[in-house]
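First comes one chain, alone, set out as structure tokens in the form predicted alone.
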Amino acid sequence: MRSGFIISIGLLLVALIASCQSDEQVEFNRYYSGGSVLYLAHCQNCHGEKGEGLQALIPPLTDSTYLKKNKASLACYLKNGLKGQITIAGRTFEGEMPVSDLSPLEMAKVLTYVTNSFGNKAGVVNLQQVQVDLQKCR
């Protein structure tokens, strides 16, 4: 009896704790952690489980310096590829990215866990703002 009393109070703290999150934080969470289970399934393979890429041939998406001056443009790559010469944290890679077919919802979530995994911390990238980027793609 006592130990399911001591459950319940348990409970019901993980209950307000989880309650005190503001709504940012809890969109945050919800984009992140469904950009965790995207990455595994398509990005993971060529980039790595670290987003360290490999080698010559795979950039990493580590450099949170490129992410960010590109944000803009992260969209675009997914929806369209990439092909040609970039450079990253003074190494240059030149390859092809395959076109992906994620929905941009699924871009959003993809995006806001790349841009805050593996050293990175943007924030998120929300549905809105993917759906204005891929407006703008060339």
Contents of the next structure:
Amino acid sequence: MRSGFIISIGLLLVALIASCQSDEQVEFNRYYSGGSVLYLAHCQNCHGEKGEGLQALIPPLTDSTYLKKNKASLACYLKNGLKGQITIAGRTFEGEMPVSDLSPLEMAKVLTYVTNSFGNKAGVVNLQQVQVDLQKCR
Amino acid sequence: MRKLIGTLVIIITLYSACKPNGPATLPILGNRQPVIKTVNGKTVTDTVYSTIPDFKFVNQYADTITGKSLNGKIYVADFFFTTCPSICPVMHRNMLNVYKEFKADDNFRIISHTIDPKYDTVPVLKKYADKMGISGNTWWLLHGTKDETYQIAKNYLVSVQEKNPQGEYIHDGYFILVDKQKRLRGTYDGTDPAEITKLIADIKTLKAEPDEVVAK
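Now the other one: the form predicted in complex with the partner chain, given that the block above is the form predicted alone.
To see the whole picture, the full complex is given below, headed by that same chain.
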């Protein structure tokens, strides 16, 4: 009886601590885990399991500086594809990334995943941000 | 006493069944036909296996490649196109491991047939090879007419089709292992890294088969 009481207090404490995660952390986790599934289905064939790309054909997703500099354009790259010469991690690429059929929410999830995996750490990219960025696509 | 002998016989039978019977070999795939021949006045039945017929394609260096170019060589074949957005990058990321493993062996080749010859001209194939970081003659990217390519695919038991309504080519991602007698010895899902590990092990097994060691 007594030990049952102690166990329930312990469980309550664990539950309290777990719920202490900030709202931002909860949002991040939700986007990130959803993004990892989308990455597997839509991106991994070309960009690789570890975002390593493929030789000089397909750029890696490990260049944090490039991702940071072009953060506001990333959603547009997903929506419209990407063509022409780009420099990633000091190397030139000139292939063509096809248009994706992701919804804005899916884009937010997959961008959160990519910009926080493979050595990147840019924080959450949420739906509102993606919607703003998509307005400005050229 | 009889019981003891009986037990011994059983044990010996079981033991001999466990012994490995000679070096490992790979199965021979494809259709086969029994052929009855007369050798030294005796009638013997031989098996004829299906083989890859002769062909003529052009590689990324604009060299003509025929069945003869592969005489005395074990090779792996696949079908792809350079602008393929789906399974080709992962196939060739995996094939690159096969290439690295055997590129020092002049009796080994990889041939990748493009199924989009209209876009994948010889210069496009050369550029693709350069960007993949492949050089020399280990890995040939082959260009031919659509008919020739689709025809040879049937011999590899691989399915390739015209574009679907979405404008995408349909093809499966299989790697086919062919021996020096041009017989099919294995098929591997080129998109699965575990199958590539098996392919590399199977190539080593095949290279060690007595028939392959002596074949020219």
